[in-house]
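There is one chain below, alone, in structure tokens, taken in the form predicted on its own.
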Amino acid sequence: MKFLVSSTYLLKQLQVLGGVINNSNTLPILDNFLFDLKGNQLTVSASDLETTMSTILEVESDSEGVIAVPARLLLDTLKTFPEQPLSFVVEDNNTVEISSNHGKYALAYADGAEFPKAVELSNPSSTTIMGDILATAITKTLFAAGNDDLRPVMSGVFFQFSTESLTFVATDAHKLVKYQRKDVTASEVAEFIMPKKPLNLLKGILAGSEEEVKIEYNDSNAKFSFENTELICRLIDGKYPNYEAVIPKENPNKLTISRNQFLSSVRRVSIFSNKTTHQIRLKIAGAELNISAEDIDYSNKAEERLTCTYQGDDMQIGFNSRFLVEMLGNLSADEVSLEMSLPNRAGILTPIDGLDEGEHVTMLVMPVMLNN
């Protein structure tokens, strides 16, 4: 078995696939990369067990075979070489040659049979969308999703397809997003709860990608199909929390205001909070929006006044300002809207512009109480 390949174009394509192995792996066998090589197609693949996910990269060649490399000692490796063809040799004493312009490098590999296979899915529904505009749902729900092991249906994104749109939440029981695509549906309604790791690595991989995605599912796993990767995960087993009934419906209280500038009075503000709460009082009346923070412990505080647009009840409600900080940072509007009913409602946060046809983004966040 022997193959010709770019430097640089094998390192991107592995670095890609790196980010499904984990540091610390149960088999050995997982901190390797699996090549299958067919002729001038080399198939790479990186598994965890949970995740896999596998490209084919076109190389010169006209032999067949299967081996696992190290991955480490490879990316590390290939990081260190400027463009230049590399021939990857499988010599007969369990090492695999490669050769480079200025030398040679042996590594040991093991039996690719000893590889987990990818799961096959049986039987699944299916639906296509933009690439783009994939990495952007994950990009704008991930943050809020939880990180409670004895919780695992929050720890991941809550897909839900229909005939009319796709929607994706994230909530850790403090703060829900609800991204909403109108522009965008599926055949068939389905719901599923997919894990943050998979979705951290097609969010890297589809920022900006004109690549349209299949999205094959059923019950127990999904699989992502673009351009020539594939990545297969297995779903998050458990009942998504019903989140519209946590999303109050009644909102009196509706307060418009410059996104950045709140977001930076937040930031500022947010320095004086106490460490542990990070409680932030917000005081609305009139045009006016008064943000201040305190710490008794160490006689800190501060207040900011902003000017805002308001129709409702004069109100004072607390928000955890790290929730508040995450939010603001996650939409991309100049103008945003806060409505709430009352200070022990969740208020909601959604943009005011800047968003495609189509596209709907509702935030909730739990206000804390305020000891006054």
Second form
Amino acid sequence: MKFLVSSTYLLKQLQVLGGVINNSNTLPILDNFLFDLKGNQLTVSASDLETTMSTILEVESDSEGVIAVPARLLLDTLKTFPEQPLSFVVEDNNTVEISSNHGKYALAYADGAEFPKAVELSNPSSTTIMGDILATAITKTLFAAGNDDLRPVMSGVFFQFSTESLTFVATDAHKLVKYQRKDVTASEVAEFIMPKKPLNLLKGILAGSEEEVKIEYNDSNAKFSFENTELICRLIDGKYPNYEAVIPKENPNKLTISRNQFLSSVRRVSIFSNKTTHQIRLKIAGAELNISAEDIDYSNKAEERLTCTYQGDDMQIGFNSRFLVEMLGNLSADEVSLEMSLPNRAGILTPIDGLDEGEHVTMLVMPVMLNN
Amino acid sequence: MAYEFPVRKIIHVDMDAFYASVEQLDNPELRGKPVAVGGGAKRGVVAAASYEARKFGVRSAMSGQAAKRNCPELIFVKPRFDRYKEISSKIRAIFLEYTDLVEPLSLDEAYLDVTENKFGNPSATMIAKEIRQRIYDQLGLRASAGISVNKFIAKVASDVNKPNGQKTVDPEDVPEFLEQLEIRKFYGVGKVTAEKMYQLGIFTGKDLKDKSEDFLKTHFGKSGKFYYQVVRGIHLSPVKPERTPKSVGAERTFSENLSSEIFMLERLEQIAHELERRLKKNQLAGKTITLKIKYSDFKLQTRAKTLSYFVADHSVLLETAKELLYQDALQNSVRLLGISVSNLNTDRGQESEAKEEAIAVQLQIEF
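The form predicted in complex with the partner chain is what I need now, so please give it after the form predicted on its own.
What follows is the entire complex, opening with the chain shown before.
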């Protein structure tokens, strides 16, 4: 087994795949990349058992073979090379020898047969979606997913496909984001919950990509295929909470405001908020939004006034400023609206402009109960 | 000096020879006779004496033998505290019809703040009269009362026309009342302090009032400031309603012992809801959440966590209880689970104002 490959090309692909590999593995073989060479095609795979990703690289070769190469060692080496051709030759003594312009490096490899095989999806359904749209959907939702091991379904993003739209939902019970595309549809109705890790990988790879991504899925696994890459992952098992039911329909108090102004005010004021609750208070009366925070332990206090458009009763509502900052920061609109009903009911944040045709974003944030 | 503080109306009700009167009430043959409760045993001490006995100089805390010497006809009876408690709670029920601000000092004494009372009666004097009458009508016992602007003066005043009488010290009479008051009658002035006061030439309130705050502080330390204020009618101590509960809890015993946490979560949720209901009903919230686990072998285990803020919300209760449940492996199957909240925000006035932000609770989406 022998091949020639460009050092930077190989590094670029391996760095992406390296994201799959856990820092500490119970199975030592998972610390490796699997190199599967068939003539000019080198398929490199990485896995953590839950998620397996593989990419096909074009190399110069006329041989075949399957080996597992230590990922960390290889990545660290490749990073140091300027662009140049590298030759990989598998030697008899269970090492693979890399030759560069500078010299030779021998890495011990493991038997490729030990590497766990990726699951084959049986009877999958499928949908295609543009890479950038998927990346956006993930970016808009992923931050709102929870970390609670006791509620595993909430630690992922809910994919809800229908013949009319694709919907992506994430929540940690404090905030919820629903991202909907009515300009993209699936051939049949399907629902599944994607874990965070593969979504983070996809988000990174697909941002700005105009490639079509093919999504195949059944009850237990999903597979994302694009260009020369495939990502197969296990789905989160369980029933996603009925999120539609918790989005309040009647919200008579509607605030419209510049997103940037609102965000920077909240950011500044929150510096003065209590360090554990991060609580800020919004007071809205007429066309004035008053944002204040207080850290009684240190006697720190801040207050800002913003002009806004407001329809509804004068009200006061408390929020965790971190949630507002995350949500406002995640949007790209110039103007946003915050719809509310009561100080103990969710606020609904939506962008007013900057959306594609058929794109809908609904963000829900639960307030902090003020005690007066 | 005029009385310059927000005027409160405080009544101090003091039952007359309470234990002895209860005994006379229950045992008609004791009526009209000198009775001492307690002190019967050889080395016993008189806990209370009827007015008939007091005429002979029998006092509480006197040894039984000394009492007998003073009054050879004295009848000793054994104290029955359960009975006194029972009567005391009936008296308290009468107080509570007038105001919720009732601070019991003992079984036979209480302060009432009737500044705002349930009948909107502006006259504390009339209320005191009515209360004493009702105690007599319903229980056959006599009470005395002192009415004034603070607890200290009310307590002193209740002694003035004792037994079976009452005394009102109006705000404008406060300075005079205190000035003529003998120093040993001041609350907080016992035998030792009184002696010291006498040596400093202080015999009445007037004498006390003539001394500077610094003078009193030098001679009596911290108490000096208290004396300085109290003689000027300043005693801001509020009437603290009866001891509020230390914790609120809810629990469930299961018809079948549970062995998996999964089934318990559902029960915990119900318990958390019930607890929230109880907390809200009493307008309480607490910082410490305790999970109680009773195993099928009746072994009891508790796990507690203290939060940095007060909670009453079921979702927070549930989350914390869950965390506590998962924190350790269960030792056996479980027959009972309970959640309780302690470290309550009962000291409302001060606590809730000072820690306004801290009580804030992040709400959760109800899935």
